[in-house]
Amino acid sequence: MDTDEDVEGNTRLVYVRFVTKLDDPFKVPDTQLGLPSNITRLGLSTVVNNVLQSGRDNWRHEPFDFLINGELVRMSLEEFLLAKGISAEKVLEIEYIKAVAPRKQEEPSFHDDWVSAVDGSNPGFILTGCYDALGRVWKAAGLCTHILEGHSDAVTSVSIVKPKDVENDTGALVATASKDKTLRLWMFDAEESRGDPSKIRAYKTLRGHNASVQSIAAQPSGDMVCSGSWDCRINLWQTKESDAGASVSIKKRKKGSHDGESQSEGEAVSTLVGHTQCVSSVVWPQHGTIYSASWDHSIRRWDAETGNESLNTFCGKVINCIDIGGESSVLIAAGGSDPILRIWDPRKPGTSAPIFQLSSHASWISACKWHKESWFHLLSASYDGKIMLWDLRTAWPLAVIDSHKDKVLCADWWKGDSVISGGVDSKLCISSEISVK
């Protein structure tokens, strides 16, 4: 916006001082500036860029966001000061941060059917699950290095269990869940890259659910995984290649052998019972604690050792997805059969009431993920075809990613500065260069 024209139009001036925690070259001099009170975030960003640009011939315009008293500004300065009861007579301190929005869209990576699951927890590769019954490993956009063959129905959930077992010098360990009622464990060398993708067979098939497996999560140590199913149960499984009493060896595994069926089968070591409908989402954020969400409208927290419940929050809606993160890594984010992303703090009494309700989507929410390095940032994906980036310091989305042409079924962060997503349009999309500080 042109601040000079605003001043000539008799707009009231507000005196501000910009501050930042960003390092050089993003620091402006500590001076007071008189700005028109109707200036918005875009205008503030222009002012800061103009100050930073002076004396720098090669300055690249950087979009910024602005905080006043720890809250993001999402209206004009005048409206914000009125809404918050802040006096415009004193010099206003405004903190600026890099705007959280993707600056680049990678070329989509095409699948043969719906992309139903994605895991970006390893910076070296992306793991996807597809309705064509295959799992895939992607080194980068368009570069598929491994295809995981063996399921007989749609892959519904995927999890990177261990990036690499350094002690035994073995490859990445991942798990997949399917509508075929099984889970499968796979091992491969993530560094390996040929012209054509390598086809891999699972080293273990986990049987025990009697309905479609909807969600899978790995224990932080990688020694176990848990799974939620349409049979209303949560099963816990060992991930080792052979477990006394918990596996049936079919034949000795030959190194590099890809023929025949999986070499061993595993049984669940324990089962968590309590949900009365489909267990749609499981998360295992700490060694002994599992969280689950269900179509029975409840979110539950379990002791993985004893199987006891320590939390049972009633949401009032079918829940499709949950994730644990945010402040002190304890906030529960959940989405389901309405457009509202809800967040609970289980440390507060009366946890049935969410502490935040974020409502900008136009349809059901299919995925939500906290950023691992921020207390404030998370993403949500929806059947409305959009992914939204959120900061708890404002009720409006920071950015809307509109790279899919149909329902988005899954999304995750990758490498800290990218959002990966899959959907009914059969594409894996990567939105990159996102600044989360």
Second form
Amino acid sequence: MDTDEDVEGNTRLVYVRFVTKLDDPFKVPDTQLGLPSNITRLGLSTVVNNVLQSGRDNWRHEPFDFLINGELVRMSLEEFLLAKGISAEKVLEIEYIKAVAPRKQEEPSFHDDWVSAVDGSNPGFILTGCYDALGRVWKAAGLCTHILEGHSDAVTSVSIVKPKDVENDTGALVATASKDKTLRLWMFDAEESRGDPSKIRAYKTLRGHNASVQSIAAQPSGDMVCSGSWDCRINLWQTKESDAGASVSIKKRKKGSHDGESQSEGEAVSTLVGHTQCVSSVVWPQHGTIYSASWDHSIRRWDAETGNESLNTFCGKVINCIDIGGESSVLIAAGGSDPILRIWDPRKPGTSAPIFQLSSHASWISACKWHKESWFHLLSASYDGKIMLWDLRTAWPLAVIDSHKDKVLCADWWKGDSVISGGVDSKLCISSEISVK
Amino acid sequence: KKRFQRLHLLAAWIELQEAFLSALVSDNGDVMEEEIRGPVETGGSTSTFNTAWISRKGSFKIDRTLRELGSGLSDILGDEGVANTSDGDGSSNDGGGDLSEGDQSESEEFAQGVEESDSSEDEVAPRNTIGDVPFEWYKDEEHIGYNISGKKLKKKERQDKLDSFLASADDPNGWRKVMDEPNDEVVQLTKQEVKMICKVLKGKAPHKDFDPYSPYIDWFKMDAKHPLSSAPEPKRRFVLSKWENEKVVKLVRAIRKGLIKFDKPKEKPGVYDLWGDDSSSMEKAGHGLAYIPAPKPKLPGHEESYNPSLEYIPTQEEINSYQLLFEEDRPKFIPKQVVIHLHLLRFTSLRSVPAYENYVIESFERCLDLYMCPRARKKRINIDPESLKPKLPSRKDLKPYPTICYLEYRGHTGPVMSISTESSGQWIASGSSDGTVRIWEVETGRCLRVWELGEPVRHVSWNPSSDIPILAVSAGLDVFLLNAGLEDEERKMINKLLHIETSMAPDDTGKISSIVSWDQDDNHEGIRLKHFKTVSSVEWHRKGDYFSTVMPSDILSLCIMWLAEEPSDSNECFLRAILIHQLSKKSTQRIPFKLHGLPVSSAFHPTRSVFFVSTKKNVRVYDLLKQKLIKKLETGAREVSSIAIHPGGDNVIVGTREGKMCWFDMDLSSQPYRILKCHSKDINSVAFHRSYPLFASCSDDSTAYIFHGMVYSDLNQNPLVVPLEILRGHASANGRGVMDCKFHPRQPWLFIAGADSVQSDSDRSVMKTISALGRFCKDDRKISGGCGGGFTDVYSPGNHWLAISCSEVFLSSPIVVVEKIHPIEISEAVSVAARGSARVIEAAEADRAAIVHRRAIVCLTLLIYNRKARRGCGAFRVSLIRRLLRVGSYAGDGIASFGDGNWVPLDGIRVSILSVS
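Switching conditions: you have the form predicted alone, so give me the form predicted in complex with its partner chain.
Starting with the chain above, the whole complex follows.
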């Protein structure tokens, strides 16, 4: 190849071939390139962009990330090869993907108090919980459509139970948990939007905990929710039961009446007992399986049908957040009272040691979420005010989102390409255009 | 008369002898005298015997002289004796014979000297043949001996001594008469004889014919021939024998044959000149080439003895390496060389070799060794110093424990004095001297509630029961019971609990209610317990119904009691220092124990009905059911500041104001099991973790220490105490550091309240910060120490007692400064002085004797005189104090007269006096 001439005499050349799984406009011709061995990710990205640009006009520069043998390149090529013991004599096959980093920072959406919970599982809207005891629904950055009013204390956790049900015309169903020991279910039509945010009252109040409810999670089907509380218990609740009541409340809301008596109350279907301290986080990734994390340093898996405990992992630290995802959606990511994000693989028999420990944060981790589609990507939020995007193929964070001034209390993915987060600075920040494959 | 004469003669003779002998043996004079005297006294012994005896004692020299003399004398006498015998009859009694006899015997004596030999009587045969035997043997016999023919010699008729003496005195020749004992006759010395004796005595020749130079004949000459045979020598003695001849012939033949050689060849000398010049051996190598001998090294000379060769001088590296050796392994002496201009030079002469520098030291040490006699061999023990360290488990094995600060709880504007965690660990309450009490969410650091109490908060304590979230807060003079419920129903329930029927008149309960009154406080949704003075700490019983309050007793309370005309029993006051309140009945009781000392804090046993009261020096443990003292723990410290009970209940840690922490094992003894000296300043608080084996202390040096404190269920095993970590995170402010520390009830987290204005949470720890209290009484130089509250010091100038205590000093808030007197001397209180800048005492109401001023420091000083002094100024009595308290107004700096008496302040203390209006 002619590119040899560009290279300075005293640096070695590494012959590489770029491959990708990306679609056509990002594909480079299958040719060998001789590159200086001290080239870094930025250099590789520039080379690929130059190659791509040479084929097309008006090419927009696109940052790429590079994988060698399934690991992301985070140092110079030479160092990487040395560290991994890969021969530089052969033609190196480098796969490139689009770099995972937010390209756009949306305007922050201001709350009246600390934002304690956020849920972005529905691409249509964002649900947030706040310390002023209100839940809010945001259609986009700065555009609040609904206010969920009814809790008497700070909302600690929110969950979108069911997106809009077109068949029954019932609107979206969401659930919130609060320090006032109750959970509330809300139903609204996310589509409708007026100038002012409309206030909604809960159609159902779930009582049963006798301490602050710390977390809530909904069954994928949306029929049930589970909640973890300071009273060390996990309660399972029905959401369906009183459709009538729900419709009533909608009617009432339409009338503009704020009569609380119309709210129906629900009781726990069953209770999972086992934790000895506050259940700080619950997730319900599959129909019959609930994962819970607690201040008693354990992560447990429950069978939702029988209420039996099927897994108990001991961590040694207080765990504040947990999420299930990754490879075949079974990896457990959890963060807590230390700056380390740990990932367990429950399929590995006989060990409770985490398979990954990601430690770039400086303070407690308050939230962690797997990307819904990717096997490798997850985010974590910490009290040091940073949100980090991780790829399991490297130990370094892919990107650090530094949009909050103070502790970040919650974060989530939204629409597959955005990160939404809320924190002590009472802001909901949206970082968008993250190109996770 | 004759006898007398004889005696006289004898004496004279003896005198003569004496003089003679003393001239010869003057050295032995004393001995002589004594020996001589004896015979004189006995009188019976003869002079010859005496002389013999004397000469025996004398020296050999005398002997010789006497012998010569005697021999000469005997010659003469012999001649005479012969003459005498020739002309006189043998057995006659005449004087001549007598004399010769006597002389002869005398000469015998002289001649024989020491030997007393009897072999010298050759010339004149004695008539008596008994020989030399003592005459005593014949004392009782008729005869005196035997003559030569064997016949007995009869004793003569003897005069008695007196008669003979008289006879000799009458006799003009009596002095010449001498007794011849062996022959038993008296001999008269002739004139010639006497003359001879006199000559001898004078040392002259005895008579004319005496030849002093007679030739000496040596009769026993060795070469004197003893001609045994006069026959001439036989020939054969001079002629060779036959065999000898043969031998000679043999030799002659051998010589002739040459077998025997007489000229031996000369032997070559076996030495050669080692040091000689080699040039002489040039011819050794005569191969044409010139032989050049190898150069000889210089022979070692004298200077080599003080200049060691180079290989013996250590290099610098070697000298350095000696430092690594043990001192005893190091070489004793390192040879040196002169270093001049970086060149090693040899010593040019022995004179320039320096003296051995350790000479004096070593000789001194040697002397010292000898003097001290360290005979025991010194043994170096090779012990690894690491092995001497106590075997402590590694810190990694003791995880988890707090290490890093992760969370800060910000919001207070003043120093955070106290924190308390809720039993579930979800919330934490903090009280600050900015007058607020706040509740925080532990997880996020969110402040949930704020109470504005208006007065600086000293202590907060959360009810240990999780069902009744009540916060007990001591602020100012009051204790508040606050409703900390976060939810409506809970609040209603608590409100019901905290409701007081107004019918409960506080006066019903008598005296105590005048100290503590339960009032409904609507502002803060709680109960206000009015105490008569500052409450320093509030502690709950585990069940959450009882709680105790500690008011450090001080002079103010005494003043109040006096004002209230109560019996001024000081113990009464101390009894009220600790009160136990019951929440459900809204009642207060004092503890039924007599306290010895000033109470500092109190605590309930975590499981049993046991109550701990820590006074300034000791910790007393009471059984509340039996109402008696169980144990007294002696801290040995000067001032205790805080106490914490292990959740097991058998171990207690006590923090002191000296920075020490004492761990007591109550099962072991009343002495501390361990004393941990860790802090450089006052320890403000100590805490045990409820479930982890951890305990912590925090101090004014802005640090908190974490310790591992494992208490084993096995009673034989002592608790294990391991220091783990020093937590820093708070800045020191006005001399105060970390004010309080509490563990999270379930997690290994520590909360620390600091005196700066930040609140932080470590991985495990939350810290609160507090701005500090000002030091007080700066200008009273004797008053020092922890002025943050409580008793400060006792000042005793000379005979006087002055004790000062400040219960509270706050610079921007109501200031109550109370002075304290020695409890023994209370009745002798004399005067009160106040110092400040404005009006001092507003109110001295009987119920709440707050001596309060809003802007200034008020200092009441009680000066107590001893009895003599009190007599001197008797006007200053307690009654004066009362009057002062009621109507006092500030008089000004300096000394003012008191109206009805003269007041003389103590040295060194500026005293301002209230004037009596």
